[in-house]
Structure formats: structure tokens, C-alpha cells
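Taking the form predicted alone, here's one chain by itself in C-alpha cells.
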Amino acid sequence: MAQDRAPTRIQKKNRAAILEAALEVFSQHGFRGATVDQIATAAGLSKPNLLYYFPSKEAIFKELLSGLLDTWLAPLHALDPQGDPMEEILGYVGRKLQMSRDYPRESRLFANEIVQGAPRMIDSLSTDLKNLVDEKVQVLEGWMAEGRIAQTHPRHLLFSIWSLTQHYADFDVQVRTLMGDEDPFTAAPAFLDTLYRRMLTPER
């Protein structure tokens, strides 16, 4: 049957074009503000052609979110319980900041979904994300108990890292307007390194 055949080169190209266009449209307008017509136009396809690949706006959005969550969780997965605590945490901060620089549209897409109550992501948030955070919180608490980093609330520590790194993507226009000609990512790594290093260095 036709649907059992491997996708052709053109089909792969069109699917990729649709997802790229959808990322741009959704990141600008959110799920509610985006339309299939906007996505089709951005992809250079007709609306019927787009609907051949994806039956609805919802299907396109879910496809994007599925890949996005894996990308978003990767930096936290990489936090190594066997590594040096300070360097592992600062490395995580650096990876999150780099993601904001490299994937600003993906960050805004994620933020828009969360602001709307995460109707299409709540299952993943309550399973994949929560399980990973629970695992890494145990690692952080272990380091704190050993006196290798200062005592602080581990979940709020993670929330603060997300806030201070993803802000550069989610509020890109505001940040760049206030920074003027200076690239905000030039000084941000050193600033965040100093901030977290001072906060997490145990008192002797």
C-alpha cells in the first residue's frame, strides 16, 4: 500500500520545509495565533499540499514539540553525577545559554506552550521532565550533603538556571534593544559563571 512505502526525497523535503516554516510561525504567533495558511505560505506549499503531510495544525505542533523536548532535556541529561559538582553545574548553565543562542525559536515555542497551560505537553512534563528533574535533584542534594557545593534549594536552583538562560531567547527583542550594539551573549557566560560559582561555593 502507498502509505507503507518509504517516503521519497521530495516527501522528506516537503515535510522538513513544513516543520521549519511551522517553527517560525508558531514561535512568532503561538499555537492559537498561527494558522495552516500561514504555515503553508511560509513553506512555499499550497494548503491542500500541506494537509497531505499533516492533517491539522495540531499535528504539526505536536511533531515539533516531540523533537523539541528531546533537545531541551539533553543538557540536563548530560549533568554527570561522577563529575566535579561545580563544573558540572556551570557546564549545564553554559549549555542552556548556548541553546538560547542557537535555538531561540524553539525556546519561544516551548515558552508559549507553557504560558498557555501546556495542553499539548502536560503528559511529557509530568513524566519525562519530572522524572529527569527528580533524578538530578537527588544528585544535587548528594553534592550538598557532602559539602561539595553550598546548601540551596535544588529545584529552585534549576528554575533559576532556566530563567536566567532562556530569558535571552524568549525576550530577545528586549535584551538586544537594551544592549545596543553589544552582543548579549558576549558577556553573559562570564556573568552567569561568576553568579553561580559565588552562590554555590561552600563557606569554609
Given for the second form:
There are 2 protein chains.
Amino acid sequence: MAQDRAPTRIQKKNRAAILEAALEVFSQHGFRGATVDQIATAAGLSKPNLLYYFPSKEAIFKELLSGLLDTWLAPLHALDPQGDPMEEILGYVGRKLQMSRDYPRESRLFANEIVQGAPRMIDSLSTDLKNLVDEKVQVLEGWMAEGRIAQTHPRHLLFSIWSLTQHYADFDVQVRTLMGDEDPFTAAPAFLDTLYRRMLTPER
Amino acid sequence: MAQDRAPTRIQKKNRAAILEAALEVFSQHGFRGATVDQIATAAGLSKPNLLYYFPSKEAIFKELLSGLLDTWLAPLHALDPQGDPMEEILGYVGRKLQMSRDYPRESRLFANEIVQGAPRMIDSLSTDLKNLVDEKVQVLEGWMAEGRIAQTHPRHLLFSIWSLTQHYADFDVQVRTLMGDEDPFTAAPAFLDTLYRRMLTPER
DNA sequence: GTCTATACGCTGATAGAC
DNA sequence: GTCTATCAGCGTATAGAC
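Could you drop in the structure for the form predicted in complex with another copy of the chain? We only have the form predicted alone so far.
Every component of the complex follows; first up is the chain already shown.
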């Protein structure tokens, strides 16, 4: 980052390694609990060398967050107003659950931050996320008005999807402790599928 | 705590003030993010004086956790095998939701700890919580076998109740950001009531 | 019981040699 | 670009006066 030249291969590789290591450490300990030393070690660099690539711990964290937010919101973005309502919603639930299984660190990174009041994320929440949610709430309300899914509170419906799916990543320790040998992700898809099918099927 | 005599009124008051302050600070910043100074200030004591009552930051945290765990598990404990299944479960959901509204700090304290792998709680999880859950899973399975509620995965059912209700405490910032002026706890009870009624009503 | 003063390790960040 | 050495500040905990 010393020059504004195009980054060399080494620079790209090191920056990527730092962000990967930062995801690992931040998601496990939170911003305050993580140390630059841990991240540097995990990235295979010395502490000063890491700080050659990023000016501060805070800068690493912010870049990490903004880089991940798009990926994180992609499943909701993909909810298609033209598609079949029930299939769209169940598909969204399924994709979110898969993300909890395949990218638990990302989930915990956000969870850590939000539980503590989202001091470094509140802007993204009240702009990017709010806009996206407002847009998709309209879609859900349209489907409800047409009687294609059951009437319910659209925002609480979204909250429920987030909490139910992310729970398997964020509270992984607890879930696994209580499930013993059984893999949580074996039964979870069918469980959530049934739940939302019963909840959202119209005419009752 | 210097003597093993019965605590004076001042000692009881100070210990209570410390634990109250610790709940406030730990729940907001997590164990690592909290400082003894913050807790002492919030409790109206000097730092050394606080450490006269508790030997260390860790000791405060542990006492806080163990003191709160019973309260936290009380709603599940109250699930009555002799009661009407649907009413029992809906009552449990309602009580858990109320706790998220009335005791959000407790919820966030546990959330912080578990998201980070529950390093100081794993023992309680695998003994106290596991036993309680195993016991109540039996109850739920009995009700399902008798056809009094719909067949579903009892553990995932419990996870769903926890995640849906605690979400309103743990992710409070996000929820409020996305709800605007509307109080989340206005519509949430009816939403969850409907959800579980549809999910658990038998014969379909 | 409570305070001031302080020891001491850890952490974020910088200086400067190579 | 990367390293060793180092600094300043914070945070936990203790010593010792009152």
C-alpha cells in the first residue's frame, strides 16, 4: 500500500492471506478480543509486516466487513419477484442455511458485531441492508395481497429466516453439544422446509 | 470476602452492585472487550475496591454466569409434561419472548459467550443444559407419539424457539434499525404464536 | 473497607536496518 | 518488502497507607 501502483502478485497474495486470517480470528474473538499478532501469525507474516499492508487493526476489520456484506446479502438479493412465491422463499431459506454450513465464520463475524451493538456496521445496516429489506418486503406484501402465501408480518418473517438459519452457525457450539453425534445439517433442511411450508401455505 | 463471616449489609449491596454493573458491561462488550475499570465505574466503586470483593475479572464473570443460568433455563424447566401440549409450547415461546424483551442483557451475555465458542460455559452446556434438554425432548417425543402435536424433530424445535425469541434481544440493533418506529415486541407475539400453531397442529 | 500509587504484562503501532 | 527492536498506552492486579 506504500505506492499507488498496481499491486504485485505478492501484494495481492499477502492482502488476501491477511483478510482470510482476519476472518478466522475476528469471527472467533470479536474485534476487541482479536489481536494483530494473532492475525499476523495466522497469515504467516510478522506484525510490522502486516501493518505495512493495512494501516491499523480497524482498517483490516472495515475492509473485511465491506467485502463480505455483498456476499452475505446475495441470497436475499436473489429473491425473485417473478418467481413462484413458495419456491422463492423456501429457496432463500435453503440458501441461507447452506451459508451457515459453508461459511460459519462469516456468520459469526456479523453476529459478534451486531450483538455488541454493531458499532462499526450501523451505517451499512441502515442504508444497504435497510434498502434491500424494504424492497423485498414490498415483494412479500404483494404475494400476500394476491393470496399466494399466507398473510403474515413480512419483516418478522425475514427476521425469522435469518435467526433460524444463522443459529446453526452462530450457536454452533451449543447446537453440537446438544445434538451429540448427529450432524445438525442433516435434519435442519427438512425441518425448516416443513416449518415454512406450513406457515406460509394460504387458505386455512 | 476477606473474612468468612456473614457479609455485612454494605458487602451484600456492593457485591450486588458489582454483578449488576458486570452484566451491563459484559453483555455489551463481551468478556475480552469489557474492562474492570468500566465495571467498577458503573458500580460506583474504585477498581481496587472492586477487586477486594472479587479476586479477578474472570471470577466476576463466572459468578455472573452461574447465577443467571438458572433464571435463564427456568422457562424451559416450567414446560409441564402434564399440561396441554400446544398451550405448554406456546406458553414457553411466550415466556422466552418476554425474557428477550425484559432481560435483553442476559440474552446478549450468553450470546456473546456462545458465539465465541463458549470457552467459559461449555461445562454448563454439556451438563445442566444437556440434561434439561434431554428430559424435555422426551416430553416432546411423547406428545408427538400420542399425536397431540405434529411430528417433527424435537431438538430442532427447541433450537427454533431459542433462535426466534432470542433474536429480538441479541440482534436488537438490527431489528430496530429495520423496523423504524414500530416496536418489534408489538407484532412478535402474534407472529410466533401463529407460526408455532400452524407448525405443530397435527393431522394434515 | 477504601483509597493512592504502582508493578508488570500485553497490545497496537512505529523506527530504522537490511 | 520484510525484519528486529522498541515505544507508549492500556489493563489486570497488588502493595501499602489511611
